[in-house]
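The form predicted on its own is given below as one chain in structure tokens.
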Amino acid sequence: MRGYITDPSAPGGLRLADDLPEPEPAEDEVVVDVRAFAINRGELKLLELRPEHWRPGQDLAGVVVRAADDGSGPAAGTRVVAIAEGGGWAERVALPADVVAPLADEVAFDQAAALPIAGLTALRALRIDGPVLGRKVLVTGATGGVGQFAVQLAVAGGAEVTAQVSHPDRSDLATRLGAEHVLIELRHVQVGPFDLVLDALGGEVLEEAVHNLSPGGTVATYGNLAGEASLSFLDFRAAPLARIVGFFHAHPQDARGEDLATLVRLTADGRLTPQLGSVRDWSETRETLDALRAREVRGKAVLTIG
């Protein structure tokens, strides 16, 4: 079986091996024939940290070729989307049945592969403070991997959404995603204060977001592309009882398949449209990684197999 492994002697530290063992599923696992996988920005760091012969890959879509022996999960032949702990950049992978969701016919494999980590992060962060109907929500890094889903999901939930983007040329995309307001800077904001902030950036952007919180408001922060933030209790003087929550997509772990199914349903009915910034054959995985490092990809980077 073919699949990518870390190899310090290979270009970019990554090698497409052709002698990997076939998956040996546990009783509650399905085997998926991978048709597409997505690369998350966090995986760039994982590739540097993991040992030799580590097998990367978290976001994937494909077809079940072996159902779970215990009867859980989808049947063989079912198109699915899934989130793996690793090993997804390969032709086949074994996965617990509860991290797999069936794919509607309307959702293509490349679209589905873009959903897991970014989509789960956005969906679960939006839920952190209750329903968003009628509330003011700010999404920073709004056209990035998570931000694009956060804007669309917040709009679908009935929020008044403000998108913060890094450059004016990204404003049109933020508007197409459904944002009512688009900002570059968060100083002297006229459309707040915000009940909920979903923050991918950290740094000064997070600091300014806190200054624009409503009393009792919440910031869910899940990235620090802009560096570390420097905050003290005085930054909350306009927003007493506000809070910052460090957010990770994997929690709660026992509902990931259910939440993936929600993302699939919203994609199938048109309320959620994954923005694919790059779709290439998986033989170009190293080139795609280089493009991500150079910040040349807007939206999700997806690789297809077969």
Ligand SMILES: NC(=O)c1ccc[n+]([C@@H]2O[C@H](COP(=O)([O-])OP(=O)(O)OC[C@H]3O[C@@H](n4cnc5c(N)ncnc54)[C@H](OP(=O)(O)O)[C@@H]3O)[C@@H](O)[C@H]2O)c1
Contents of the next structure:
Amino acid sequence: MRGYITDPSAPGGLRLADDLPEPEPAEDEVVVDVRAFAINRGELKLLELRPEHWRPGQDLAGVVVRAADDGSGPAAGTRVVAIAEGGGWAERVALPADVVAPLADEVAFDQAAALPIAGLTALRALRIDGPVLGRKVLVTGATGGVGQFAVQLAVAGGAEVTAQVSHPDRSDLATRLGAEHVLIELRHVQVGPFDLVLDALGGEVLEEAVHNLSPGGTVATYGNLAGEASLSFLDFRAAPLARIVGFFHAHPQDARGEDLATLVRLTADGRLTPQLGSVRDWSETRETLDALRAREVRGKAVLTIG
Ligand SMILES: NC(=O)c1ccc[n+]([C@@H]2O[C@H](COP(=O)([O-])OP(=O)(O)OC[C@H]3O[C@@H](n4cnc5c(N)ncnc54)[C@H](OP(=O)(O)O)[C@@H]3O)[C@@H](O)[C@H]2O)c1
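In place of the form predicted on its own, the structure of the form predicted together with the ligand is requested.
Next comes the full complex, and the chain you just saw is listed first.
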């Protein structure tokens, strides 16, 4: 079986091997024939941390070729999207049935592959404080992989959404995604204070986000692309009892398949449109990784197989 594996002697430390063992599913696992997978920014770091014979790949979409022996999960032949612990950048992968969700016919494999980590991050972070209907929500890094989903889902949930983008030329995309306000700097913001902030950036952006929180408001922090923030209780002067929550998409573990099914439903009915910044054949995975590192991809980077 073909699939990617880290190898310090290969260019870029990654090799497309053609002699990987076929997956051996446990009783509660299905085998999926992978048709598309997406790369997450966090995986760039994992590739560095696990240079020898690690098999990357978390976000994928494909077709079940073997149902789980215990009868759980979708039948063979079902089109699905899934979140794996690894091994998804390969022709086939075994996965617990509870991290797999069936795909509606309207959702293409490349769109579906974009959903798992970025979509779950946005969906679950938006739920942190209950309904967002009528709330003021700020999304930082709003045209990135997570941000684009966060803006669309917050809009679908009835929030007044402000998008923070890295550059003026990202403004149109943020507006098309449904953001009511778009800004680059968070100093002297007129549109807050915000009840909820979804933050991918950290650093000064997180510091300024805290200064623009409403009393009792929440920041869900899930990335630190802009570095480390320096904060003390005095930064919360305008927002007593506000809090910063360290957010990880995989928790709770046991409802990931259910939440993926929600993302599929919203995509099928047009409320969520995955922004695919790059779609290439999987033979171009290394080039796509380079483009992601160079910040050349707006939205999700997807690779297709076959
Ligand atoms: N905790 C979790 O469970 C979890 C889950 C998913 C993601 N993450 C993390 O969340 C972060 C965002 O992920 P992603 O997939 O959305 O990444 P992404 O697709 O690369 O998007 C990042 C966004 O932030 C902007 N950005 C990057 N560096 C910036 C900087 N120094 N200053 C201002 N804007 C900057 C980018 O703007 P440009 O368009 O200019 O590049 C882009 O819009 C990453 O750190 C990722 O590892 C964490």
